[in-house]
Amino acid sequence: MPVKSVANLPVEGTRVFLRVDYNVPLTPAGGVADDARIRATLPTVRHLLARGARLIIASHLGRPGGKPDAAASLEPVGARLAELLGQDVVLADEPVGDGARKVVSDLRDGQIALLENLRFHPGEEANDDGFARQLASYADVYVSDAFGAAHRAHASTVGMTKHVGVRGAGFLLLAEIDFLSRLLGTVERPFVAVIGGAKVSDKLGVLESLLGRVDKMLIGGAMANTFLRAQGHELGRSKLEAEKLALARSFLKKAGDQNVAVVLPSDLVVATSLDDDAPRVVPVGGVGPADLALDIGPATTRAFEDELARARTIFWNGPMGLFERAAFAEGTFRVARAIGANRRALTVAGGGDSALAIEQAGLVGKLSHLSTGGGASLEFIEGNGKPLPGIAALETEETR
C-alpha cells in the first residue's frame, strides 16, 4: 500500500495526532481488563516520544451514543498507558473544546495528551467535517495506528486527514497491512483457513473471497451448525440461521466446483443448557431434539489438527465453540495450540474472539501475526486488499 511510515515523517518538535484503537474491555471496578491493544501501539508511541513529538492520542471506547458517559471514559486507559510507558499521560476532559485545546497547547516535546472518548461527540461517527476540522487543528502530523477502526469512515479515521498535510501509518498498522496482504498474494501451500464464530451471514463475504485462494476450509463454531443443517442433519435446539440454508448449500456447491475441500464437524459436544456441567460427545447424526451443539468434538478436533500440521499458510478467524465456558472450550484451544505449534507456516489470526482465545491459551507471540481488528481483518480480505477507508485516507499525492 502506498502509505508513508511514521519512521519517515517529520515529527520532531511537532504536534502529532495519533489515532489508536484503545477500545478495550474494562473490569467492573473500572480498570483495564485486557491491555493487548494498548501494548500493540507502544512501538509507535515510544518512537514518536523518542523523536521529541508532542503527542496527542485519540481513541473511541464502547458505544456512548455521541454524548459523555462516565462508564466509557478513557481515564483507566490513560492510567494504564502511563503505567506501561513510565511517564505521565494528561487526559483532556473532552475530545474537542476549550479544555482539550488547553491540554494540547500546554504540551512540550516528548509529552503526551490523551483526548477523552471521541464518541462522546456525535460528529465522530457521523464523520462531521466541523468536528474533523477541530481535531485536525490540534495537529501538524497525523498518524494512524488504529487498524481495528480502519474499516470505519469516521471523523478521526477519515474526515480529519484531508485537513492535515502530513500523514502516515504507525508500525502496528503497517504490520497489519503487510501480513494480511501476504495472504492475498502468492503463498506457500497448502493454504488452510479456519473459520468459526456464530453467524454465516457475518462471514459469507470472506468465505467466498477465500474460496479462490485456499486449499481447505475448516468450519466450526455455531456457523458450522447452519452448514450441517443445510446438509440435512438435525441440530436440535442449536443456534443456526435457518434463513441462510440456501446460501450455505450454494456455498458448499461452489466450493466443490472450485475443488476447495470444506471440512465440517463430524462430531459435536452437546448439552441441554449452557450451564450443563456434563456435556456429551455425539456424531453429527446424533444430536437430540433438546440438545445444543456448543463445541466441535474430539474426532473433528483431531482432523483439524492434522490439517493444520500439514499447512504452510493458515488464516484463522472465529472460535470453534462457546469457549468462554470451560466445558465447551477444548476445541477452540486445541485449534489455537495446533496453529501455534506449526512454526513452518505463515500463521495469521484475525482478531476478536480468536485473539482472546490465543491469549487465554498462552500463545501470544507464537503466531506470525495476531491482528488487532476482527471486523477490519475480515473486510480487508473480503475486499481482496482494497484499501479500507482509514488506510486509503493516509495516501497522499506523493504516494499515489
Given for the second form:
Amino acid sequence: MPVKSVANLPVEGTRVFLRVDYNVPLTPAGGVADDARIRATLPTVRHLLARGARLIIASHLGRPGGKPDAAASLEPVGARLAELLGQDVVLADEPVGDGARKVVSDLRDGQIALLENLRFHPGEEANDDGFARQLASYADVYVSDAFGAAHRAHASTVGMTKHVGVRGAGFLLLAEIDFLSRLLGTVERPFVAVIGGAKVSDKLGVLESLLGRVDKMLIGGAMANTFLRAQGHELGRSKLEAEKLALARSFLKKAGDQNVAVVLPSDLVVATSLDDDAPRVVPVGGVGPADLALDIGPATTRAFEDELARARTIFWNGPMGLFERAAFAEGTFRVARAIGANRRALTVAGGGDSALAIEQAGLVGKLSHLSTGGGASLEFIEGNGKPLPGIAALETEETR
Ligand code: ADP
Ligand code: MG
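Compare with the form predicted on its own: the form predicted in complex with adenosine-5'-diphosphate:
Okay, now the whole complex, with that chain kicking things off.
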C-alpha cells in the first residue's frame, strides 16, 4: 500500500495532527447546516482517541481570505463535533500562535483540540513554509482525512507533511481513494456516467477521461444545454456556455469515434422565470426565445432511469436541473432514486450539490460511496487516479 493507514501508525500517547475537511455549509444563524463531512471523519477520530492520542484537528471553512472572520469561525463545527462524540473539544482562537500552542500543550491523552480556521492565516493557501513549520511543531504524527482538500497544495495539506516524521491516511481518505480507484480499474459493465450541473468548462476534462472508460454517458442539467446548443437547438435564455460550443461539438465527435453513447435530453422542463408557477414540458426542439430550460423532461428521466437500472457501475456528478426549486427538482431526485435503487451496481457519486440532492432524497446509505469531495473527486478521475497533492504528500518516506 503506497499510503499508510492510520490503523498502522504508532499513535499511543503522541500528538496527532488530523487534517480534515470540515468546510460545511452554515445556516443563516451560524449553525452547522449539514454535518455529513464531520460525521464522515468520526471513525478516524474515534480510532485515534481510543488509542490514547492527543488529537489536534485542523480544517478550513469558507473563504475568509487569510484573515480572521467571525462568520467563518470553526466554533459551531467544534460544538457539533463535541456533540457527536459526547466529549469536550477545545477550540484554539487562532490556527497558530501563542494561544494555539497553549491549547495544544495542555492536551492530555484522549483529548481533542480544534485549531481555528486555517484560512484565517495567509500562509495556509500560500503554502508558506514558516506557517507549515508552526503547524508541524504541534504534532508527532500527521494524519489526513481531508479528501475534499486533497487537490490543493496548501500548508496544512502538503507543506507541513515533510516536517512531521510519521504520516498516514485516515479511514475516510482511504475509502475515497478505494472507491474512486475502483471506478478507474476493471469494472462490471455496463458502466454508466451521469453528468450534470452547471459548468462544462469545469468538467470537460473529466468527461474526456470518462470517455475511455464508460459505455454510456447521460448528460443533463445546464451542462446538457451547452451540448444541445452545440447541436444547433434553440435554448432561449437557458443557462449555457456559449464560448464552449466548439469544444462541446468536438467532444461529441470524439465520443462517436470511441463508440460511447452520449445521451442528451429529448425533452426539457422550461419556464419563463424561476418563479414561473406553470412550467411546461417541451421536446428539445420546442424551447421558445423567452424560455429557460431548468430540468430534464419526463421522457428523458424515464430513459435515464432505464439506463441506470441496467447499469452495473455508475458514477454520478452534477444535478439534472435547478433542483434547489421544487418545480425543477424532479429529474435530479428521480435520477438519485434510480441510482440508490440499483443494489447490484457499484454506485459512486461526487459533487457538493449532487451530494446534497442525495441527502435530501434520503439516499445516503443506499450508494456504495458518496464522495465528500466535489472538485477532488473530479480531479482524481481526470488524472486517472494519479495521487492528488494531499495524497502524494502522505506517501513519501523522506523527512527533513
Ligand atoms: P456539483 O456541486 O454536484 O458538482 P455543480 O456545482 O456543477 O454540481 O452544479 C450544480 C448547480 O447547477 C446547481 O446550483 C443547479 O441549480 C445548477 N443547475 C443545474 N441545471 C441547471 C439548469 N438547467 N439551469 C440552471 N441551473 C442549473
Ligand atoms: Mg456545486
